[in-house]
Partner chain sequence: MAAEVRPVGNPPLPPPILERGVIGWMHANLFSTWFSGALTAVSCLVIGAAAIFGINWILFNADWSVIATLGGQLVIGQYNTELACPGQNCFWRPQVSVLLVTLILGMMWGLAGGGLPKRMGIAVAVILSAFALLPYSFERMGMDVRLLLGANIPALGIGWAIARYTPLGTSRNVALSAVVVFVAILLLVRGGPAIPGLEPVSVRHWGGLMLNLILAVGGIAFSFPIGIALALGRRSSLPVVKLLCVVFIEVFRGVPLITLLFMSQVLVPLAFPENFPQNSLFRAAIVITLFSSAYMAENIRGGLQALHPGQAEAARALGLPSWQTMLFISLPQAIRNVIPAIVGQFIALFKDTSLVYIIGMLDVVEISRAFIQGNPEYLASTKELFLFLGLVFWVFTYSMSYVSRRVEENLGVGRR
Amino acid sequence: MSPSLTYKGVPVWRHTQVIQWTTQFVSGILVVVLVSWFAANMINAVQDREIPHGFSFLDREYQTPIGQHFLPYESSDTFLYAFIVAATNTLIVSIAGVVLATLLGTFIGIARLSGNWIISRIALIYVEFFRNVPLLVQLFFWFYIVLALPPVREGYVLADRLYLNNAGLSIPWLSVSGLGSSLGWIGLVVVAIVAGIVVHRWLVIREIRRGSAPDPLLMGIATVFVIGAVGWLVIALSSGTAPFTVSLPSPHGAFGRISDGFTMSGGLMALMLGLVIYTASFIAEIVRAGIQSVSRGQIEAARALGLSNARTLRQVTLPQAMRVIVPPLISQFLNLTKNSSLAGAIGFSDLTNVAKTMTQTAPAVSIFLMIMAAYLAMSLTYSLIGNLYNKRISIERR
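Would you be able to provide this chain's structure on its own in the form predicted on its own?
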């Protein structure tokens, strides 16, 4: 047999690595050809039917209000800036939703494995109910619950700090007192977080070598808190003003409208409730399956060493379960981000809702291309972060 037809002594048509490379190469060519064919047909169809397209509209004034927005916005701003404002709304909702859904889903997943019959059954009912009811139905349910709340002047007030009514939820919020001092303290917090991570890793290594040490997680959190608090005091004493001040909500005017603080609109409240509760039901099952994938012997060994149930879960079970949990967890993060596009049904100005309004005065083809690019960028970012973390823990556990 000719050596040119072999790879590492194995015929190329039987070598697994060669077959994999060839398959990937051919698949890549097919994907490029199909995408090119689709793009060419779409461009030809747009030109033949004289469908408006292009991106020259981005410099025009949008002239349409956006309900709730996290970035400063005026109707006189451009289409491009309005698109960025809407994308920021979606990004903040997705990040907050991912964090809250992960915390709630982890708690419910652990509760599913509780030895307490009542707790485990309540968690089971939660999972089976919320994951089997369509998300859009849940969004409408929570939205009508919000609408059923008392009006602003008759709303619920807690300690003159929290205001809940059919206009939304108003809570205290931080406001910048001085740009320099605020940026300085934020930079110090970043340094504190890095220091906390270093302390945590050092204590973990020390615990492995010596068998005993202060709780690494609590000490890491304490390091961040102490550095942040000391930095706050130093900046406040040196500059004469605190880096941030607390803005308290309060009613004003004849109609009792709430000003100052931060007001979460009814649409945003319903959206967050729906996304978090719905996604957490899936995350709970992922966490439960991950924990059950750890062999019983690992848990018994931890108990034999004198670890409490909480420390066994945090230091033995969950670290090993993460290899099973992370891949499907990434998919749920992507689903939550994409499901946020349903916000328009309950009146929240997310990316899809605002962009759909733009199509009334701008080329729809161009706008939807921008929407797809924005969601693709967010999804790929989540995938990249999740895959890097998954790769890291896989290497550490080898």
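Form predicted on its own done, so how does the form predicted in complex with its partner chain look?
Below: the lone chain, stripped of partners and molecules.
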């Protein structure tokens, strides 16, 4: 007889599946109970205290001025339109900020890796300082610098083109004469770019087949410019129109107010300065880490194959570094977009600031749902673009 080692099986409460399903069930129930308790309280509060709710306010007139805005706006416009104007402000600030911060950040990141000791030290100090000081402090600092600029009539003027004073910075800007006439021009740009891409592709294929060809990228860009210039001449000579006119800023009236051109208000200027300088310090570290992640052997192999310095950087180092750079870069773009919500502190009407003002005359719950939707939409768009790009450049496993 074997000793009585009868296996009774695992008790029910220790079955993995039982544990897992109980955990899920309990946590699900807990969350549902909590959320419905909050919702019930909120509905009670709304009904008992007669707090306004719903979305009917959207058609009402907002009747509050918005500082600087990129879409045309009057105080008599509706809440919905004002919300869109504010969202556009945030969107434009974030896109311009992303482009400028990426340029500055890449520059500083490369400077960090410079063989020149002084340059790399300067870049290091830049990064360590601006990254470690709250953006709000930086924004206030820039805002007061802008406020301390001389008044409009005594402002700085550069060659009658740039005006810098405490009302902001005025720069020459393009003014498009009208959509009808611009369609032809947009067509021309599209044709030129498509032709450039075709030439680039063709040269790449030829290079792979024959082993030598003119630099595809250079020739592609040249094609775009040549077709663009020829097309411009042809259209301009045949119809006598131009794609745009340059609108120059100039002082007007008794107070020397600057009109025409494009004027960045002081708040917008401080916001852009702060956002770009702050975000660039993070982007610089990302770019540096990305470039350092490419193994030296790759660069040495490229040089051994006879690639020039520029081509090594463009076709060997950068494509590999991009894999490391892109995901954190996208999250910096998101941070910049979200950080632009500090604009309210320095008097620029971004989405959060306008929405905050709106809650004084409109139901807060609805406004908050709208802001959250707007920011989540922007975040998800950035993540989507980032993920698509990331998928395209990620390592192909063979």
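Keep in mind it's a predicted model, so treat the numbers as computed, not measured. Numbering follows the first chain given and starts at 1. Think of the rigid core as the biggest set of C-alphas that the two forms share within 1.5 Å after superposition.
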| item | value |
| --- | --- |
| Core-superposed C-alpha of L169 shifting 2 Å or more between the two forms | no |
| W232: Cα shift of 2 Å or greater between the two forms (core-aligned) | yes |
